[in-house]
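For reference, the chain that follows is the form predicted alone, supplied as structure tokens.
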Amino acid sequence: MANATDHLWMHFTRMASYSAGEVPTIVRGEGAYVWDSQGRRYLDGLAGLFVVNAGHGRTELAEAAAKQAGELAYFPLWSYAHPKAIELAEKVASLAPGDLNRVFFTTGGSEAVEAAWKLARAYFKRTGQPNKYKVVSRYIAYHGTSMGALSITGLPGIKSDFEPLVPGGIKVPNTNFYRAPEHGDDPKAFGRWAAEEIGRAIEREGPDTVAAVFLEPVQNSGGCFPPPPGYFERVREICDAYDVLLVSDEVICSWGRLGEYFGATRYGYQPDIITTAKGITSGYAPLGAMIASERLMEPFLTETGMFAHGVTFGGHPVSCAVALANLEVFAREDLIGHVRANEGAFRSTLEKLHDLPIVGDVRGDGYFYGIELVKDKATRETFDEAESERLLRGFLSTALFQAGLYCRADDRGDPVVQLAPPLIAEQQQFDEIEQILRGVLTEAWSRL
């Protein structure tokens, strides 16, 4: 619509891109597809932006936001409750992992990250640790957006206006094997010399400093690095021994996009705080959670304990009733099923563009992979600044879209193009997924 620029400030945009074009306007979605003003269709190979794991279009999702909107509207979590968010919370606990049974709600993954870090803090001084207020995080690692949230994500180039930011944040080194610095022929000595460098900044920071780990169970900025063999093992020991909470971001990976309802359950292991957001009601309304283990609430359970912190929209009653559908659809189609089944045909699919000269790497798990590009695939040569510029956002991205299909192609880290397609999603669309992307990376390849 050429009216787009006028008003609306896009998020992470580059305004003046649009100055002398019109703005991608996305009208109406149906199962793994979108279509835009001019009625041209694209298949969604990103969910939205990892969010749409059931799909668009589903009327009853629709359906239940309207029913609850007529039955209450609003209602605050401010020392009240409300059935839906009483239903989906019992929900919520009795599908994560171990004792994570306590879940407070917001409106989005940056909320959450927020909140779990403003638990770890107030846990510790409750508990005659005041000391332990940083946090340890990974190189390239997205975490949110907000202040504390900027804090613990390892990406300069979006942190950079907004400095000084909160105090404590710590960097270690990610699991990226394709571009291991150490153990580069054997990943499970990888995931052990990743695990022990969180060890290492604890003892450097001093363990009583450190409240807690934050790591997302495949790492999304880089561009879908899985963890190694025995990483989350390793890691967990490591927050055990030195006192430190284990958080797992999964505002993307959890809700079937690993095959799993939580990342956490996929590879093993128990986090002490599960973060999320996105898929928990398929994007059909806004909606996040903090889900914390019982040792964090007891503190709080004291005659006059109170957790000091609550946003205005979270637990939304029309989010809590529309969460509560998007997980009977999982349940009646069996989505998290359809995953397993079906991801070793969405890797084997992918992982034809080898042959190309361009793909250095192909990663991921689940509904949820990452291709490496590379100037040279003998020595893994990357591009440098100017040319990663030229390729993705001077051809890929507009190239891909103009194609067919909506995905990402990202230069935070080394310049990937990521996928994560809607849950439903099939060989049908694997294929054309591929297809389109050969197609697309063969010319990007020729205008080197």
Ligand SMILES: Cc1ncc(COP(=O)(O)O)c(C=O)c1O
The other form holds:
Amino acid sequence: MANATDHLWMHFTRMASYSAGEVPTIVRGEGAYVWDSQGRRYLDGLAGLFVVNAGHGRTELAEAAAKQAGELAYFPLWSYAHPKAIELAEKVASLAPGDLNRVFFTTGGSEAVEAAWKLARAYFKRTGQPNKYKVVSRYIAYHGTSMGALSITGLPGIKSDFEPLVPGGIKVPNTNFYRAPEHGDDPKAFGRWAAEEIGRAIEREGPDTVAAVFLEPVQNSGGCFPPPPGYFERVREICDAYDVLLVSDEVICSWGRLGEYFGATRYGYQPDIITTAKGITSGYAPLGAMIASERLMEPFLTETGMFAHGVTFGGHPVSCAVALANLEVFAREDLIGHVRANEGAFRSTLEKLHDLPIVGDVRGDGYFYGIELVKDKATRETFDEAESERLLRGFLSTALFQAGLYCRADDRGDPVVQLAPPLIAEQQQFDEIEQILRGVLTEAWSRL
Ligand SMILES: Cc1ncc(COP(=O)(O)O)c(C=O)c1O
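Cool, the form predicted alone is there; where's the form predicted together with the ligand?
To see the whole picture, the full complex is given below, headed by that same chain.
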């Protein structure tokens, strides 16, 4: 639409790049597809932004929202409750692993991460270890944009404008096995090394100063780094040894993305806190949550105790009603089972792209994949800054979109194409993704 850039300030967007061209404007969605204002159809290869897990165009979710808004549009969770928040908290607690039974609603992921760091700090203050306030997280990991969450984020490029940030954000290596600095031929030894790096960081900082470790089950930023075998098992042991909380940031990795309700369940570890958002409502309304273990709530259950934190729209009735309806769809259609049944086919379809000279690595799990692009397959040499700019920003994103695939070409780490389609996707969509990528990546290679 012509006036799109007059007033609308888009997020993480080089606004100047639209001064000459039109902003792609999406007007409608159905299943795994969306349509733009010109009537062109695109395969939604990213579920919006890792959000629309149940797929687009579900009138039953729209109706759940309308019904709730008609009945009770809004009431806060500040000393009062409403039925859908009570019901959803119970549902989430029943699905979350172990004793993660206490659900604190937010409106999105950054707020969930922010709440988790605040809870970790307050918990230790109230249990006699007031100096435990720092957090450990991984290089290139994205954990949100509010000042606390941004401190936990490991992407210097999106932090420098806003420094100084909240003190106490400690960074450790991620689990990029393709570019493993050590043990590049042995995933288990690499996993052990990466986990021990967390222990070494805690030792360096002083265990009595570290409150929590924030990790995604599969790290998104950098292009889908799954955990090597044994990684989370060892991280759990390290956290226990130093009395540090393990926070599983599942803003992307929950609600079926990895073929389980929660990523921690997929990889068999027990976090102290899960942060979530996005797919909990499949995007039909905004919602996030921090899900904490019983022990973390205990210090706040004294007669005058409270967790002094909240947001007006956290656990909004409309969002909670939508989340409940969304989870009914999950159960009725067995979306979790669908991902488990089809994830192998998704992987093997994407792996066909290995025959292209530009494809260095295909990695991920469930319906969550990154394809790393390289200049030289044998040496794994990556692109320099100028090539990256030309290839990713100048060509790939637009070319993929014009060819009918919405996905993400990202160079916050090494250049990757990221894929996370709605969980209803099946072979037809996998083939479409592969075909479009094949054509556009072949063209990209010829332009280098
Ligand atoms: C792992 C992770 N944590 C936190 C966030 C922040 O979520 P939001 O954008 O809803 O604030 C994101 C967003 O993509 C994320 O991927």
